[in-house]
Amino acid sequence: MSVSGKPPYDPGNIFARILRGEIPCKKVSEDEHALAFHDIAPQAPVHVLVIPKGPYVSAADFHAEAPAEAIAGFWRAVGRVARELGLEEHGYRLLSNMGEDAGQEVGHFHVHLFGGRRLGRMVPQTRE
């Protein structure tokens, strides 16, 4: 199934599962705005995934529906997270995809954190 970053949201997908307990996850940190667990297949030394307490698909729809207290405590952990892992001193990078052609896999918002090494450029320049 695509996922086209856009509502309906859908509370099968797999991080909706983590976040009822169904799923277990190698967690980092929780609050009540955020849970924060390590990725799977990491592409990083550190790479762990944050996601909001809420059914929201995509950046998009976090920042135009939930309410303006739960994206100040998401982005809030994002910064915790990234400081308790020890990230700052060296940096990191924070990626979240919008549908399909960006990559987006699972149809709930969530951002990368990646770090622990140096990560080079984002996108290669292309020649035209």
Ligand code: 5GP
Given for the second form:
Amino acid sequence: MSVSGKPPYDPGNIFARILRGEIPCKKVSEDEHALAFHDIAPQAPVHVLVIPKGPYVSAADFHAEAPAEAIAGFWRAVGRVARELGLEEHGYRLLSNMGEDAGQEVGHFHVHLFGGRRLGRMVPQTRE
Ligand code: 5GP
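Having seen the form predicted on its own, could you now give me the structure of the form predicted in complex with guanosine-5'-monophosphate (5GP)?
Entire complex below, previous chain first.
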């Protein structure tokens, strides 16, 4: 059981398969701690996913269980990717979904990196 209370990490999830090279992705960059690739269904002109290489289902799980070096390396990668994509001048948004209410689809911790236009309010004001 992960610390988030969600089910155990499923090594068959789609991002695990991308990490193993079983499914292709449009890679932005990769280092020992993180892989960044374009979202298959972009919600903004720039919509990149950054994922750690270890098996963590959520932010809570990742930050509780991963070695400090992996956590630092992951967040440094997020900042570097944003900079390399040219997003620092006009800004960008980071987002991470956890669980049903947030609509998390993939049970491998990931950060969405959005940019390239004005992104509007943080959370849509309509109820689904
Ligand atoms: P979540 O809802 O879990 O925070 O976000 C999962 C994201 O993964 C979604 O934005 C979805 O479009 C993206 N996604 C799902 N399957 C694939 C895939 O096979 N390749 C890529 N590049 N993105 C995917």
